[in-house]
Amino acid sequence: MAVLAALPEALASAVHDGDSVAMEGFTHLIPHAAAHELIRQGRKDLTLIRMTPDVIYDQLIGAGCAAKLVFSWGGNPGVGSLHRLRDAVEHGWPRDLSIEEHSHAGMVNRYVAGASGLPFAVLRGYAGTDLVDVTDSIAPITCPFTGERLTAVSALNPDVAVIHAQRADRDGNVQLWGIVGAQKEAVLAADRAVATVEEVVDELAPVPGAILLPHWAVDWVCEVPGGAFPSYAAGYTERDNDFYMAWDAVSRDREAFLAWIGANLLGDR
């Protein structure tokens, strides 16, 4: 039964220095106000998930949160290079920070085998690449059926998984609607699953195409308007192409980027 929460009591109960935790949202519903408030509580050697690590990882790594990124692609979106992972992959700053990557397809593919109970997933995937060869999660596999060779991923359960929606009920149930990505794959496969939401409502209206999270599969519930800035929340907010522009060069330079971590995020303490 999901308890509805303020963020920092949810994320002190559910997020612990060293743990696996998963921030899914794609494109939209990417939950940085969560993402920040672990920067605040100062979570350490946390291994991040995520198929699509943009500006959220970009500050959790800078802020020196992560001792691990498990991904299938990064970047700023639309700009270019995730500059705080960059400089942690190629210079240790502010530490070293360890790398596994897989494809979309893969990505997808172990949340949904951590989700089902099983230790792993085949697909017909990474053939041509180097991925198999450097990465202990994924390894090639023959089917028994008609031997044709194929590629087995390991199964994904992490710790925590966050997520951002646009509504909950008062017994935690959540619904998401637009772009989704593998939120509930995700917050399925894991441990323990805090959800942020634009609001609380009395009942979850019928929305066309909307994901509808039951209150069993996830246990923290909390009310955080605008959760997902600068990123957005469909029929709620709207993206802050601004922001991502701007970020870039936040983003390039120690300095500015601890400078803004200060202002935006620790009010200089």
Given for the second form:
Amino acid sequence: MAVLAALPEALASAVHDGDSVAMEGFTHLIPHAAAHELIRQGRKDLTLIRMTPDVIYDQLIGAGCAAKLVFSWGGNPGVGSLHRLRDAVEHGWPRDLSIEEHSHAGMVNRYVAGASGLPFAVLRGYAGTDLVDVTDSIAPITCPFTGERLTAVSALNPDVAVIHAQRADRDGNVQLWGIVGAQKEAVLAADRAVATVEEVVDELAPVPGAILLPHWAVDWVCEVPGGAFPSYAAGYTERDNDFYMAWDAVSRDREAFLAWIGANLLGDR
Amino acid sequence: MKAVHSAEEMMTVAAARSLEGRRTCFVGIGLPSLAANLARATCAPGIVLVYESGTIGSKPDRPPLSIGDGSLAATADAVVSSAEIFNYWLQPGRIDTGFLGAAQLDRYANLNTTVIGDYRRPKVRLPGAGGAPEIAASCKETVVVVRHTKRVLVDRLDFTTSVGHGDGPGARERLGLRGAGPVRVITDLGVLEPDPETRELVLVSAHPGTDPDEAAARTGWPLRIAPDLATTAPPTPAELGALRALSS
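Complement to the form predicted on its own: the form predicted together with the partner chain:
Following is the full complex, with the preceding chain placed first.
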């Protein structure tokens, strides 16, 4: 049953050191404010799960919150590299980061399996790629009906899913629309779920194509206007492409990154 | 009127022309997105552009910075979840053409977008697979766009992220990959196509003003040059005008 809570309290209850955390949102509705709060709370040894680590995980990795990354595409979309992710993988800074790597199709099917209460999902994929050799959660499987060789990927069941959505009502029903990515699957696959929303309203007006996550499938709802910035919430905010482009220079340099985190998240002067 | 164009513009125009007569294209971001939107403005006005963020039939005024830009969803015929875009639309082979880029490509048009160097301690950690392995596996055909240098067109990939023609004839069938695979590689120097027998890439067309020997010198394997090597038609003023309008 969802409770309306302030973000710091919700995350302090939901996310503990060592947890596996999926903060989803495929290039839209990325829960940046929640990630910033995890950095402020000094969470450690997290297994971060996300199809596109994006700037949100670049920040968490650079801040030393992560021990492991489970992902499928780790770039700054349209800009280039995630330099904090690269520094962790290439040089072990600020700490070693182990990785478990998939394709998008593999990752999303792992969420589908997790949400469906199944141990694995089946897809046509990975055959002939080196991903099969480096990722343990990929295995060949034979179709029991046709004998066809397919690929199985193990289910993802994160300890916590964190998403950002457009709005919720006072009971904690959460509504999101636009590019909806894998948020529904991540929430239903996870043991606990936190949703930040642009606004809490008295009544949720229907929106074409919207997803509704019922209040009994979400544990905490936090009103955080602009909580996706520099990502966006369709109908509320615009993607700040300038931020993504400017992030390249911040992320490229350890000192510049630490200064940015200090000034913007930790209140350093 | 003879239009003056850059090598980059020639590459984008040649890539856009690959979509003539195609109904649907699964589009990666960057150069593929620019080329696909140029095709929509020129040779393939009705083409349905599908982005891996789940937007089907996007019609952006200008190429987006990221596949998640609001303009892709706002101008789409439909917006679907990640599970749906990969499982219902891509996997069954409904998409005609997949447009891909790569950091490394070998003579069979296999692609690396994962690492340069050793996987566990890479020299360069690249973004990774994204949608590419399944685009390469399941689109009816794929077109690859890369810059023509020895660092990109390599003898051996450091990592196979997406399969082209594998190790040669019959490889795709053995692996159960149902799409035809790469039918064309477009660079800033020319156009390469797989030999129908060996599946090895052959330079079939040189862009105007480029030397096929330079293409060979900038390729990491002994590049075969087609005996009937063509010269790519230069961009028309209409193509160039549309491209510049898109990228301005």
